[in-house]
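The chain below stands alone and is given as structure tokens, in the form predicted alone.
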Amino acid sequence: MPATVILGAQWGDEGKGKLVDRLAEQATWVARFQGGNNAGHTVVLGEQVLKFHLLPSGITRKECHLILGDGMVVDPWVLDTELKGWLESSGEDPKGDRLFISERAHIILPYHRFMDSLDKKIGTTGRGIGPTYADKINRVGLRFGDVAEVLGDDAWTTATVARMNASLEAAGAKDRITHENLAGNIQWIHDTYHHCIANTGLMLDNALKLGEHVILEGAQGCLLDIDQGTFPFVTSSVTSRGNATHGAGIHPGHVEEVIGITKAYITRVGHGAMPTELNDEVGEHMGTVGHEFGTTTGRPRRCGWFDAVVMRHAQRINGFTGLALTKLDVLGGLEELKICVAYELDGKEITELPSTASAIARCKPIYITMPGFPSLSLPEWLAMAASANKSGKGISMLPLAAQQYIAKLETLVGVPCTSVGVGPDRDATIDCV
């Protein structure tokens, strides 16, 4: 089978773990391809809340291999505490038994985090990632595969201890290395995670070969891109197809399916501009119906009405096969919906996103208002998800306002809609047929 690609396709937190979770059941691996624990995937099981930050979504499919790979910067630290309360939680060890960690994958470091620290314009989550892929560009960072390198070499130790010294005594950081404690934070990783460090792009491609079905999960959403998003408010990876294989380390040929993730909605969280942001009552029923608050960092999202300009911006980036709709029931309840269409720019209309940061910020929303319909509860919701599934009849089984607004949503983006998520349970999803 040829692997599958699911993609945020606005400023994140659109509900990939859930996808990933539900997609998982039926494939043999789930790899992470970029970025860090910046990511917050949350997957619900009944009861069960499960928040993950590197350890893949699929890990709940105890028949899916697990890869975070080449192009992730991986903090072990934060994996160790993943993995004790995974342990804790189902009793597995999965490493080096389905879960594997790229030789090509970035550490991050104390002294990543200590520079992180710093940021105080772009709002980044302060966890290293940016610092760790700076190192990376400027080809001085550690990766897994060379812990075994440098374990017990002095000569590399003494001068990254200073190299890192010297960039947080230029930073302002009160924060210092030694070498003391870098070494032994080497020979920690290497004793905690040698077994399970491997070739992943290698084993990738055999499994693509062998015609199994690889899952490549995406961090962030493509408005974070570093090169196609909002710069300079963006994260430090390529968050868009262009990186799903090439991040994994296979060719993009194993690619047939693109799943963008969008809320029925739009959410942000840091600081840059965002055109349909609502600052009123309407604003606040989607925080607080739809709990908006970050998985990693636990931040209010910042919340508004669904933004077309921005969803043909990710399309064209990544070229989505299907779109997976979350968060509908969060409309629920409101008597009218809006949806941004254009922008008006110093006294213009435009249909495409704007390439700065200021002129986004100087945009004002031009919006087309549908009807809205009724709310309902998690039990009525999840009560239709199943009716819908069973049937065979699809979003059919949806008021039909909500219908109307997922036409008009397709028709906009120019792409079909594969999914729709009316709750935040694993089973709360309706397929489209």
The other form holds:
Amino acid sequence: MPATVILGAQWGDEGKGKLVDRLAEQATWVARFQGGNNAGHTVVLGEQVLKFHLLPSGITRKECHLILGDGMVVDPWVLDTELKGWLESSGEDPKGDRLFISERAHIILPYHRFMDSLDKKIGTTGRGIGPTYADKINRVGLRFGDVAEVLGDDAWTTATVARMNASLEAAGAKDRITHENLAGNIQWIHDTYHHCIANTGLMLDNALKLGEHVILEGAQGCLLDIDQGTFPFVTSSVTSRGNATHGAGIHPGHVEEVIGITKAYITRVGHGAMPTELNDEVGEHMGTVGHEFGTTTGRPRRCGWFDAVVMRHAQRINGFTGLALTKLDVLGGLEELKICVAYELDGKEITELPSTASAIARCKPIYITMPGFPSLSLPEWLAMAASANKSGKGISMLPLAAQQYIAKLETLVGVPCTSVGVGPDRDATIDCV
Ligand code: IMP
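Mind sharing the form predicted in complex with ligand IMP? What's above is the form predicted alone.
Expanding to the full complex; the earlier chain stays at the top.
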């Protein structure tokens, strides 16, 4: 069976966790391939709300193997906290049994967090992501597979402490690293994880050769991609399809299905322009009804109308085979719905996303307007989803205006919807037929 790639198509927070959790029922492997604990994935199982930053969302399916892949940056202390939380709620410690960390994945150390805490420009999550990727690109980073080799190596520790403290001093940070701390951290990482560090690309390749189903779970979204996003207001990894297999250590030929997750509107956290941002009561409606607060930092997300320019850009980069539309229910009760189809930039109409932050900031959205649909309660949406899936009627059970809205998005992006989310619960999803 080929691999399925799940990617955020906007600025992250599109609802990847919920979809991966749902699809993982059919999968034996879920692998993360980039990013780190800047991600925040929420899975709602009835009364239970699970939030993950590092653990792949397939953790809720006990038969699923979990991979933290080659292209990731992993904070071992955050992973430890998450694993302890999982042990408490499920009684399971999956390390080395069904959870494996790539020997090529880079380690986020306290130094990287100190450096990230100095950020004032981008509005990062402060988790050390950028500085860890910077060390990787500078070829001085520490990978999980290197830990056993540097363990007890005094010369390495001395040189690393000197390098880190020189950088901290140059950057104006107050924090410093000591020899004792770094050596102790390396020992702890070794003791805690040595039995689950593996050649995870090889494991995934073998699984695929045996016909097993692998889900490659993206983090962040296309517009936060270091190459293809709204630079410099982006994360420090390639979040797009091209890196899904590369960052997992397998070849692109394994992939047949690429699902782009998109909200029925759009949100963003951190700095950087968002042309359809709403600072009015409609934006407030989206934020309140959609509970738009960052899973990782708790910051309020900026909300706006669906932006087809952004989505066409994401489609060009990723070649989605299907769209999973999420949070359609949030738009319920709005009298009319707007969709941005183009921008006006310096008096000219454009249909492609500009490459510079200042040009994006000058873009004024050009909208089409569609009729709204009524708001329903959560139990009503759940009942509709259950009946739509059971009867095979799919989204034809949605109010007509909602169906028209979805059809318009599909036409504008040029990709069919495979599912429509109508609430946070795992079952509040209507499969498109
Ligand atoms: P970093 O990834 O922590 O370096 O942050 C860089 C930018 O990406 C900031 O604007 C963050 O708010 C944003 N970002 C990083 N991860 C996520 C995510 O999972 N969802 C939404 N935004 C994110």
